[in-house]
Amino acid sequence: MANEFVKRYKGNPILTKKDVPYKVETVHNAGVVKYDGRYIMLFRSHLDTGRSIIGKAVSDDGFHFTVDPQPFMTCAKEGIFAEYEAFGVEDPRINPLEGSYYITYSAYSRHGVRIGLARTSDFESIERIAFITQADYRNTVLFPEKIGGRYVKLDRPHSDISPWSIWIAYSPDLRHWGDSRVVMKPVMYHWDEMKIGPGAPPIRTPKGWLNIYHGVFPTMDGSVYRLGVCLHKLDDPAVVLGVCDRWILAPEDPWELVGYVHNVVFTCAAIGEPDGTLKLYWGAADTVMCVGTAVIDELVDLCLTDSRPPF
């Protein structure tokens, strides 16, 4: 039995490639944010060249999107940048500080794959700024301010020594990271046990960061992909106050059993609302974009109140 804790929009899926002017394959792990009164969104999208690109869609609800009429974001053509992602971009993470709009990707080569940071003020041009991580990590994602005097970002390197995990980084700079240590790891025989990773930009609140993460769990019939939520201390991210024992999202719906990948739900985005709710967004199945709603309060609550250890 389906659990509450994220209402699902009845009109799913909100985005498919049907939806885009240009030929793509797939529109799914889409950024989304709040800019000038509406929503923009970021998606990912595979070619039929297996390599991805991202494109743009607004919305004046956040939850009926228009697709621009060209990609927003490709394989950059010259220098360092082209280098290092020459196989494509994907997944990105909008993360609004001090002004601006850093975006985090992952930038694949063959080389592996690295977290890109790139900067925007109108969702109209796109600044590269650096790469912020060796080979090889995936789904980066900066806190909305500094903390301590520095930013901060969590992340997850690849590993086959110990589990897939979250780690923290701290900069002076954005471009300059260091000082990191691994603050949250898969339990064993868990909804997911086989990796985790930061899924959308910390969200702050009265009793800590809100951290809406992803987990694997590995079947007989491939990997399952859900969404969890845990709580970092606001003063220290690093410490992590709660993880829900439970799952808040699994994939249940058509659309997010089959697909480019089937039983995938995973997120790079959540917009919390004046009325204390926010707008959770996921790509179902690597195929297709969702929204469901959730009570932000009832989110932290869990991580406190059904609880387990971080390790």
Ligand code: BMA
Contents of the next structure:
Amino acid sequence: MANEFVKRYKGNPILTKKDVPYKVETVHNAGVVKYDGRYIMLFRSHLDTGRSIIGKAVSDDGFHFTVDPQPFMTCAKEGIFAEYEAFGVEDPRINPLEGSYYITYSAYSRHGVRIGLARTSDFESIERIAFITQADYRNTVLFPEKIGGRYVKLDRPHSDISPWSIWIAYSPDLRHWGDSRVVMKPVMYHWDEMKIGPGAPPIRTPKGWLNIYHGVFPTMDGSVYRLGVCLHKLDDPAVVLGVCDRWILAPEDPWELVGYVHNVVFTCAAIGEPDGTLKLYWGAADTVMCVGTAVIDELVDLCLTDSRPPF
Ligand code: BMA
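Now that we've seen the form predicted alone, could you pull up the form predicted in complex with the named molecule?
So here's everything in the complex, that chain up top.
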């Protein structure tokens, strides 16, 4: 019997390529945020070239979304952004910070994959700011406030000599980042043994920052992507207070098991609600979008009571 930390919405999948008014092959790995009383979703779609663009959808309840007639973000046409986004833009996270919404996205090119930072304040126009990593990095999330006077991000550099892990870094201005160090690593022969990466932007709770991350396990039938939770110390998020030993979500529904990439649940967004629940959004099999709900306190307790060390 599957664990029940995340209750799947009965109407899953909530968004598929059939809901998109322009031609795409997939709808997945979306950032979501509450803006002006509505839910805004920025979702990734593969084109039939195999490269990705980002679309926008809007919802009143967080479950039923309507897609804009045109894509929201395609690869830049000029300058440094064109050079480093030539193969597409992927997996946006929407990070609310100081009244703006910062979008961290994976930019692909012949130089590898790196993280772009863009800003919007109205979800109509978007301003690209900078690349905030070198290659090869993916999965960057920003904390929603300055901590100790600095901006803070989590991300996932690639390494050939160590399983891919979650790192932290700090910045005075969101452009220049340093003081980086590793905060959490995969555990051998565990559900996340191959690699881990930040998922949703961290959620503030009284006991710490809740980080919903993805972990990957290699099998003879390809890799399985699942989701887990850990908790970072509020005033020093480099300290991981606990990592839940078990996953909280694994591929189970038919559209999670089979699709563009089989056996994938992958998150870029979770939204804390006033009633103490959260809405967790995930891309299923890199093909469709799904949502579920969880109780924030239960996830926090899992990190603290059923935990393994971060290393
Ligand atoms: C990762 C990324 C994600 C994707 C996942 C499963 O490496 O490419 O965008 O969802 O693989 O294919």
